[in-house]
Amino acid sequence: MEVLNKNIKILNHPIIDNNLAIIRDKNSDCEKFKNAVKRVTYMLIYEAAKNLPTIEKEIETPLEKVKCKVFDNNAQIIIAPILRAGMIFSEVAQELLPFANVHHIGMYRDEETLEPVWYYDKRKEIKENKEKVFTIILDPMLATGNSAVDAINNFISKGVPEKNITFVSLISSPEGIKKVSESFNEIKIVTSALDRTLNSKGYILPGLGDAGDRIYNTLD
């Protein structure tokens, strides 16, 4: 694991450079993709997940007792996956981590302007706890940085402290890690990749194209 600062975590492994092999490669089917991305979201949720509170709770065996540490039942877990892209992670999260809560969050780029355009904002009601709500966002790619920033202020308008919400991406650019990283102090970033730059309509290079259109089958 390669990490820029105590907040910023590239993940650095085998399997995930196998799969980001299949996953960049152009020639890679809808299937083979979204295996390939199934496969290293287990190891980045895995990561994001280290935040998360626990405690320890007493259970016994079929031959004695034992304390074991678990998830905080009164701590309230939030997934937050991005719309469309950001779905298959929320799959895994899900599996993972499966009495968090799923908070959508739509948005589009303006391929003009590059800013996020708000078209859903689908959530449970925040616990008054705020200190106990953590939030783990979603979004295969951090590219620009302005999708990032505007969901990270979605949920701290809403009280989560910065230091609970870790923003999760498969392939980062330089340009978004330094657009997150100087808005907020205290964010964490888990990601598999950090790329070279952005073309000039925002794409990451050498990236992978349009994440959402892969996933779903939607190129031209």
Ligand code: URA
The other form holds:
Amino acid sequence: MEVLNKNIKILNHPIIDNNLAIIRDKNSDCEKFKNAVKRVTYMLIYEAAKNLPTIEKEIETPLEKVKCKVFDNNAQIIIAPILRAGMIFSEVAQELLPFANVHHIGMYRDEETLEPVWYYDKRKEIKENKEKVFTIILDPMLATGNSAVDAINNFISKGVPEKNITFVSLISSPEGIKKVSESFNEIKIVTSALDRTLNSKGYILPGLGDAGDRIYNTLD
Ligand code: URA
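Having seen the form predicted on its own, can you show the form predicted in complex with this ligand?
Whole complex next, starting from this chain.
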């Protein structure tokens, strides 16, 4: 794993490399693409969940008592997929964190300005125990960073402490990483690839194309 700074982790593993090759390949069909993303998602969520709080609990095995670590059920974990592409991570994220709340964020990118346009946000302000609220924001592509910064700011404005927010992406651009890390000091980023750059339309190069179109088979 490459650690750009203590908050930015680029996972590095042969299983990820092999699946990224399938994901990037324009000849991979929708089913192949989704299955490869799913395999990488286990590793991304594994890493993103590392700072979630645990408590000690006494468990009895058939032989004796033992103190185990379990998730602190006084903490609230929010999984936040950015629609529509972020949904690709949801199933695995829920499988690994079954007690989490899923809060969808509806946002699309204006093709001219490359700025995010919000269309869905049902989340309420968090009033109590803010320190115990943890959010994992899910979006396969960290491209310009505009949507990421907007989504993160929105969670902060609703009361989630910045240090408890992790942004998870499959592929990131240097521009996106720069934008997020210059906008916040304590946000964590977990990604499985840092690509070369963005093109003039804000797509990541070499990237994988349009993530939503690849997932939902809406390529023309
Ligand atoms: N969104 C995508 O789906 N792909 C990119 O390369 C950038 C943003």
